[in-house]
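Taking the form predicted alone, here's one chain by itself in structure tokens.
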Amino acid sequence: MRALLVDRSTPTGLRLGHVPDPEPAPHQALIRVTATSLNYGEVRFGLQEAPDGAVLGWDAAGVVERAAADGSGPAAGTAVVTLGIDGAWAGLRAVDTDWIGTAPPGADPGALSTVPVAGITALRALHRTGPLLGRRILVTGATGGTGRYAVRLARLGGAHVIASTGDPDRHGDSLRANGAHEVVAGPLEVREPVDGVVDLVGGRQLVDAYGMLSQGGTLVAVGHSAHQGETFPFGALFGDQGRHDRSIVTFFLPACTGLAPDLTWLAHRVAAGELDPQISWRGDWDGAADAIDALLHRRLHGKAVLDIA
């Protein structure tokens, strides 16, 4: 099969080549990939750490080529959206059936391919903050793929949504159109305490966002794009003055269980137009280097999608 392979002898660190077809385990289905979306983490760290010849990629949409031998998961011919720790940048991938969601026939695979990492991360992080209806939710790093999903899902859940971005003048209109009630330049601009935070930045913003939590509030530490440590000033963790029972929880998507139903639910919402995948770059895999460069230099606000021929 054709695949994008890690190759450090090339200027981009990638080349199109051929590798053997994957052989699925009994609990895996073989998927014919038609689209994949790129994530900052995989291009920022995966390309640095993977050996030459590796096939990277977390997100992929496609069609089941061969159903799992153990009888789990969808049947051959089913449109699906899939998550894995690698293998999405190829014509075929073997995927655990627990990480496969079904999609409506005829749905745009490019839009579906944005669901696994960005959509599931946003959904599960919001679940961790607790009930959303009538609550105040802050999303930091709101212009990225996961941030935009978090803003929209929080709004659909009935929350008052505050989106934090480094450039409110540039992104304010699109964030409000996506569901944000307020757009701020950072957590310290939030006027009233919040019940939950989905933090995609880390560093100083995480510390500031934690300080905005109301009693019983939860901050979910999802992303770390600031590449900074977190230093809390003395008194930040006191529990008096309405600060009792606040918490910070960490998040690691591969440790989550029961992802197939969530993938299916999100895929159907995207196909119905209830969730906008916010695709800001799309092309075939010959243009992968351009998309990766734009991601690494933070020129994309939303998702980059590769259509797999």
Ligand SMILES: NC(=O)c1ccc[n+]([C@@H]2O[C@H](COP(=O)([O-])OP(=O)(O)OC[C@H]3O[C@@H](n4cnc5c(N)ncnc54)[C@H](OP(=O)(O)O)[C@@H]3O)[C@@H](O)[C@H]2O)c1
Contents of the next structure:
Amino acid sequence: MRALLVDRSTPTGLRLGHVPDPEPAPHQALIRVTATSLNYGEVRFGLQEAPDGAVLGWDAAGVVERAAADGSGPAAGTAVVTLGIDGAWAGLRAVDTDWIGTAPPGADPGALSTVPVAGITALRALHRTGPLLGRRILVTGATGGTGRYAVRLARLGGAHVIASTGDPDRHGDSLRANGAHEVVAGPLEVREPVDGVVDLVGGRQLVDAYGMLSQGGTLVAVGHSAHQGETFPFGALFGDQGRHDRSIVTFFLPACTGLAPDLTWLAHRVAAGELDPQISWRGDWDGAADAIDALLHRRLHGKAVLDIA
Ligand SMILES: NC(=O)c1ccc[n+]([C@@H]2O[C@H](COP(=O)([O-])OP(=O)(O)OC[C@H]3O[C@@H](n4cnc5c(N)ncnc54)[C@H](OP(=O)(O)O)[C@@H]3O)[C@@H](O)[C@H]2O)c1
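With the form predicted alone already on screen, would you show the form predicted in complex with the ligand?
Expanding to the full complex; the earlier chain stays at the top.
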């Protein structure tokens, strides 16, 4: 099969080549991939750490080529969205049926391919903040792939949504159109305490956002793009009046269980147009290096999608 391979002898570190087809385990289905979307983590760390010849890629949409031998998961011919720890940048991938959601036939695979990492992370992080209806939710890094899903989903859930971006002048309109009630240039601009935070940036923003939590509030530490440590000033962790019982919880998508129903639910919302994945770069997979460069240098705000020929 054709695949996008890690190859450090090329200027981009990637090369389109051929590798043997994957051999699925009994609990895995073989998927014919039609689109993949890029994620910050896989391009920031995966490309640095993977050996030459590796096939990276977490997100893929496609069609079941061969159903799992153990009878689990969808039948051959079903449109699907899939998550894996590698193998999405290829014509075929083998995926655990726990990490496969189904999609309506005819839906745009490019839009569907944004669901697995960004959509599921946003959904599960919001679940961890607690109930949404009538509550105030802050999303940092709101212009990114995960942030845009988090803003929209929090709005659909009935929250008052505050979106934080480094550049509100540039991104304010699109964030409000996506569901944000307020757009701020950082957590310190938030005027009233919030009940939950989905933090996609880390570092100073995490510390500042924690300071905005109301009593009983939860901050979900999802992303660490700032590459900064988190140092809390003296008194920040006091539990006094109005600030008692606040939590910070970590998040790790691969450890989440029961993902198939959530993948299916999100895929149907995207297909119905209720969730807009906010694709900001789309092209053939031989343009992957351009999209990766834009993502790594903060020029890409939304999802990058590669169509797999
Ligand atoms: N823990 C997990 O399991 C898990 C799962 C999924 C994602 N993540 C992490 O969550 C984060 C967001 O993922 P994503 O796919 O949405 O990434 P993304 O598309 O790159 O978006 C991140 C957003 O954060 C802001 N940002 C980027 N670099 C920054 C910096 N140095 N300082 C401050 N703000 C910065 C940018 O917004 P502005 O330019 O508008 O400020 C950007 O749009 C990443 O760190 C990713 O690795 C973790």
